[in-house]
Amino acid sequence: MSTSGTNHTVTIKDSATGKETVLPVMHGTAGAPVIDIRSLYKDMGLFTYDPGYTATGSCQSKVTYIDGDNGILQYRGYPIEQLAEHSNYMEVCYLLMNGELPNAAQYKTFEHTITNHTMVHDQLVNFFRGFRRDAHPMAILCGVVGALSAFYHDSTDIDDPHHRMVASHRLIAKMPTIAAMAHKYSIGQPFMYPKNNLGYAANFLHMCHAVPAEEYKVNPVVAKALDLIFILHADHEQNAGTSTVRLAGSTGANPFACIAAGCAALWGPSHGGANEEVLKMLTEIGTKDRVPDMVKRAKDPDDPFRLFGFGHRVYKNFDPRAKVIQKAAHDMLEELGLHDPLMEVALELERVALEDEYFIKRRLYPNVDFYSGFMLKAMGFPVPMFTALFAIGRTVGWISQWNELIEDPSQKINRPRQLYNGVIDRNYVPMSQR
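With no structure shown yet, could you now provide this chain on its own, in the form predicted in complex with carboxymethyl coenzyme *A (CMC)?
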């Protein structure tokens, strides 16, 4: 392969066949340019090979930009640090969905719309009764979010922009309600209905922590901290969960089914499930003096164990979300007068790992999941709820990317190819002769 000067093409020559083709290089507004290989198979009879999509752009997008080397994350061009400091989750939702920050009237209407979609169809309650009490909240989320398709037929026509908008609003609004119901179910308490006089994060806290028998006042410090967590998790370009939503969406599946698919992908410990694993890991370490042993294990090539909350496919210097959340976790614990001994273990783990040649060489830094667990724990959430909280924040990103996909005329059904390495051309052998 040779790049031909600066004229934005790449020439590919197949030494076996002598065939040659010139491929255009596309430049976005920022980030690495991409080679447009769409004609490669037609012209050369070649596919590309990139397991894990380490160098593959699957779409064009205007939603979120990440510069992994410089630790930059922007939603619609706005730096995450500015949004974390000055904005709130509802405004960020509007921004991600519509491309621009709302004016006062647009904000009011949007917030009103989301607030008024928070209740779920009463028959949906029957689904919860079918789960075991100890079901993981993400298992419930995968099932119940998918089941929304069976309840909201008036918003499943993906070719109708109004249907798409209503489904988007419903998903953002109902995700906290479903997650809170999963929590209540697991602890054997009655479901709490949403309260329309509360903000998005405060309402979720109320649905999770209030009981009908007494008044519950949401702590504004906690509500603000949770709102921040939702902002930081709102979108992250073409990560595994979002790519799953897009892949499902490319088949024409309805938005509720697509977001259920996103929940399933997010659940994995390499992705959103890492926040749960971080707390389990820190609890297992227990005290600062045991940190070196864990780091040793993480470095051992014969041990599959990895330090959860460390490393990222894209961020290779620091995760900007981790910086914001580390400070927020510290501030929140201080404001609430809480002391979590695991915080000391975390700080020590971070210190030891960041000074270790193995982590330095591989450019492994704490990611967003490393510190979010402390905040969620201090807010009274059990560890299995952590990934469900991630899913709530990420729903707006999923739905914004899904809408972008549906409106993109260049998108086709996502159908990767393969390098086949199996047996070919065998004749069937009857069982009696095997």
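Numbering follows the first chain given and starts at 1. From a predicted model like this one, the values you see are computed outputs, not experimental measurements. Note that the rigid core is defined as the largest set of C-alphas that superpose within 1.5 Å between two forms. Compared with the form predicted alone:
- Core-superposed comparison between the two forms: CA of residue 252 displaced by less than 2 Å.
- With the core held fixed between the two forms, residue 292 has its Cα displaced by at least 2 Å.
- In the core-superposed comparison between the two forms, residue 303 has its Cα shifted by at least 2 Å.
Write the structure block of the form predicted alone for the protein whose form predicted in complex with carboxymethyl coenzyme *A (CMC) appears above.
Only one chain is given; partner chains and other molecules are left out.
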């Protein structure tokens, strides 16, 4: 790296041809500097090779900042710990979408807008009846969210700021309704309409657990815990789901299609399905006395058994969301008086892992997925619904990132390149000669 005045640059030289080019180094307000390689192919005829894009910055963003080495997560500059303690999900949604925390009047207007968009077009009911009764909620979510563009034509013009705003509000408002309908359909119960006198999380709980035959009172402890889960999952920088939303958005696709693409990416067990895998793992372990043996198996490279919920692709320190949700999980179970045998297994596994040199050396700390599964299970949600709840919380992040993409004049249609290793220059051979 060479320095020219106050501007840093990197000089790239091709040893075979002697050609060289100077690339600027860009500096954000925080995080590692980024080499601007946009002119590399034009000047040198070279592309970069980065499987998984682990060293590639795909965009400029002001939404979320992560420092994985120091365990920092900030939404628009606000630490996740402060938002989790003092804020609620609706306020966080406003923050992510608008860049600033709302005043009282702005918050009231925003909450009212979201609340009055929670109902879905009644003909959407027909979509649900087309699925098998045992369809996975995420399969339904992907299909129905994508179909919203067929019902709301007045908010699909991505070049119109008003259309984008209306679509954003609709997606945040309707995602819980669609997810609740997917849940009700899978258990053979009638759909429950949204109730405008309930908060965002409480309304979702009511749509999932109430039945027409009797009154259902939402437990405020559970509603507060679910609201916290939504906050912790609201955004997480350029993860697989968000990158998918941005990639789809770069083509000019409508917002409903882009969010449906995000749902599809989130469905993967390595992404949004991780907390589901944690519960399966704990069930396989069974009892706390088996934890040492299972930890030993997890260390064995020749054993297929894996421990889920430890470590993170980005965080090389403790996941800051895990610190928040760890306490919330314990408090909620204690306040509700619930005893879950799997929680005993989890606590023992957590203790062993945090004291074991193998995990400490590799920085394999419990992450947010390690704890969230217990909370969702205690709230009465079946395991297949876990990823759908993740999608509800993440929708505002997807929308914020999508809007930022649309408004960024430097963005182009995403088109990664490749390192081709296949056969070349073949001539077609007629079938009779093969």
